[in-house]
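Single chain ahead, by itself, as structure tokens, in the form predicted alone.
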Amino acid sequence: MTQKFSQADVSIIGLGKLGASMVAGMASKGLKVIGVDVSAQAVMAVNNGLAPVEETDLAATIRSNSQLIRATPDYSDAVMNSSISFVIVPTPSDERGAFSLEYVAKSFESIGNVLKNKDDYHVIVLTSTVLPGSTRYGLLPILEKTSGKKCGPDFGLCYNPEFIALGSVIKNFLNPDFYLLGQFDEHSGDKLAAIHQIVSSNNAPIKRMSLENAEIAKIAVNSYVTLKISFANMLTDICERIPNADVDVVSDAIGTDSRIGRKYLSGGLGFGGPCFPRDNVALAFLGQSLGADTPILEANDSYNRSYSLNTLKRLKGRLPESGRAAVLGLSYKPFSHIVEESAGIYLCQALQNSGYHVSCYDPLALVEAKKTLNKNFTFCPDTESCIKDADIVFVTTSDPVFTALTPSVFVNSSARKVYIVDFWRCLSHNFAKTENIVYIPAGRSYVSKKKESLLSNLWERR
């Protein structure tokens, strides 16, 4: 049965890309909510009905329920105005590849102080991605100090962690494969279900558990798709190196297999962005520093990070071993302009080390990209401009800017003979035959003597 909340129904710590996203889902299921934030600019921008930050339809879905939403600096205000607090803070990797508590930390000490005063029972949810024992040994001693209350009969604490993808945060939320609830009790479960019951467009299971179970969860989600991607990569490197091979045909046909799935089989480039490096990486930690053995993670962060040098080794002897290299996609996917862990920026950086001249472009990435490399990178305003005069044409995702080119754009920039590799084959309609243009698909094989010649030595009876 649905619960109905009074006042303010839920406040949301930390107005970031999802604190601010979950503002405007829960809003546009009918719920009231108090954004808190440090920063002036955000508050003011939730206030005005406008988006503190860049994220698809949250602009719109923020104006769209204004009168539900309000923002505010002030702990105090949000926590005793309201049933639930969520709290959606940055926990950065520390030097050990762990996540570090120290901004959680500081928000569950101000809440503390705000449970002290408050009689009604309240909720303190944690969303923000930690390791097992994070919040049962190094949080929630902090709000029971600082509130002199105890955790269950005064107050609720649960770790609630989201699965989303940066671009489509709030289709994600609303629209979730489940709802992943650890909780320090059932009453602080049925207060958390509750919320989920309203805000679910999708009717979404709510997988309830302990804190820890929740918390090791979380991150094995994300390292599991990490090995996924890992797969899959390898997968295109075998499939071009056996004639007639064709990666993509593999990947559908062993993605049908229930066990297996096709979400996240596509061979392309290495995974990169905010979460997933550095999930494997955190859980390689923590197994470590628990004496658990996991060499696989370890393998997976290690074959990730060498994938954009190992491709270019792979592609020796297809290109030309010098000239101007240009590099479409700096961003660790389409749509992004993080260019975090982004194997396009490896790409780069590997091409530039190999005596290439590198010029670079990407819709939405680019000011954070020249932050990232160094000035001897050219950085084009527009497609068209990088690709001018280029030998070899790296194609490092599938944003529609570079899908829709055609192959009148590279005849016009160069009589010469233009290489294109394309990570994701999303070029391969337009470009397989065409004078001039060498088209190399990543993870499709090419008929080749040397190849047929040591394929069949493999099986040649002797």
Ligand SMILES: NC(=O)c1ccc[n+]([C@@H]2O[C@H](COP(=O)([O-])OP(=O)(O)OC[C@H]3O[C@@H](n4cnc5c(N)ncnc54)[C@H](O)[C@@H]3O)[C@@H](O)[C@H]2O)c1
Contents of the next structure:
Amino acid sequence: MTQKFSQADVSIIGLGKLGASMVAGMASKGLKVIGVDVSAQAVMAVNNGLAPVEETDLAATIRSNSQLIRATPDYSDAVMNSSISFVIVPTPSDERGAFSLEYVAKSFESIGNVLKNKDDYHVIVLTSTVLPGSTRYGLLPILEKTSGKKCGPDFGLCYNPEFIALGSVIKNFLNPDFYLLGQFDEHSGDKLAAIHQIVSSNNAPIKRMSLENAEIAKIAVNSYVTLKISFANMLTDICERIPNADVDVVSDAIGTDSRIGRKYLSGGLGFGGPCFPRDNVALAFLGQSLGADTPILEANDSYNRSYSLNTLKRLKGRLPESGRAAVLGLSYKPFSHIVEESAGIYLCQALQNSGYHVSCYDPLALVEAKKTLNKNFTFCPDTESCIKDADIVFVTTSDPVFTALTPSVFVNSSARKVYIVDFWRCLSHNFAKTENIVYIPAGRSYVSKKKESLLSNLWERR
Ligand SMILES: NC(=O)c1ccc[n+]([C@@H]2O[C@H](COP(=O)([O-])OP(=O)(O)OC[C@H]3O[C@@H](n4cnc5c(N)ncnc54)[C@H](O)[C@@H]3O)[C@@H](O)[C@H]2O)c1
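Alternate state requested, the form predicted together with the ligand (shown: the form predicted alone):
In what comes next, the whole complex appears, and the chain from above leads the way.
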């Protein structure tokens, strides 16, 4: 390993999906960064100018700023040679639905052991997602015990979570709507705010507050966004039952109201991925543990978890009851290989449980999907082989590979009908007009005589 520099501006502990992108993002703003990880592979990758994880622009940004970046497994090297350390190690969900502090606690212990021998003031910034109270009551005592020093006069402490989406982590990190800065005291907060001012490309406002307010705000943002998603999904269901209704028209109108906003309001499928579902569960856990009433969070979680299955029930009568089903899209969103809590995966399982033979395809997530789904699914190498001979095709993400499809790919020589369920209404209009294709866009009015009479019965004068 070439020693590029000794004194850095910051150290970043945890070179995973978020931490590695923060290393790259900070270096792109001219800061000298030391990365730390327990994984020798991650350290080696960064020192070789490579990305330790897959993320948009990560490899290129690390490479082009390699003179400002080095990595080490050694906490002492990193903490002694920087004045502020960001901790971004995992906080997996525990059996209670809370976030485990196991990895963060180990990291804080290692930092505290170095602080014991460091004379200069140092700020520790927790970026990993935690539940309220964790920083002050779970982690601060570890730092004080291992260092033998006092938070405030001897070292600083902040909670500074990020709001990023996988696939655009560096961009989001440099251009946030705001920085959420929880501070133990003013001095710690000043040191961190100075870093934000250097890093921000968009001069984002910095919201400074207590550690606890920041912990609540972080988890509340994610949880609120999931409420919007579920609300839009509920509108999708309602619109299908009313003549002349279209969820996109309704969402567009209500999203124009500044109290609501258009983002995350396109009804389709449920929310998934590594953050949204677990953050919602964790906030419910916290509220309940403290005696607060959290029925909204619980209802949202159960509504979302059953959404794929309920969608199938909703489609009953419109689709063949058996046969071959093809699922296009297994990741929790386009351009991702992550299948954690993905609606596409849940749909595959619901289809198999309903007796369909299921083939599936995803441009990036096949390897991960194979680890999650049982071997009775047919994993296809491309869209064409996946939809070949399918009676029903489900399009679960708006990946460009799927949106570019044309009707001719679906209509096979036997001229039998193919049913296409388009959850995001992302296929071209031609599908609706093609013979032998039954195109089913989620959220657009589909009214049977029975459903129409349910509505008209409400209003006809007797
Ligand atoms: N990934 C996201 O979309 C996202 C978004 C917002 C917040 N977060 C939060 O950020 C935190 C990290 O998430 P991630 O997705 O980057 O995780 P990750 O699993 O991708 O990476 C974590 C890294 O930390 C390393 N690590 C573990 N223990 C360590 C230790 N004691 N010392 C040094 N390194 C250690 C691991 O080897 C790994 O490289 C979590 O709390 C997560 O909730 C993640």
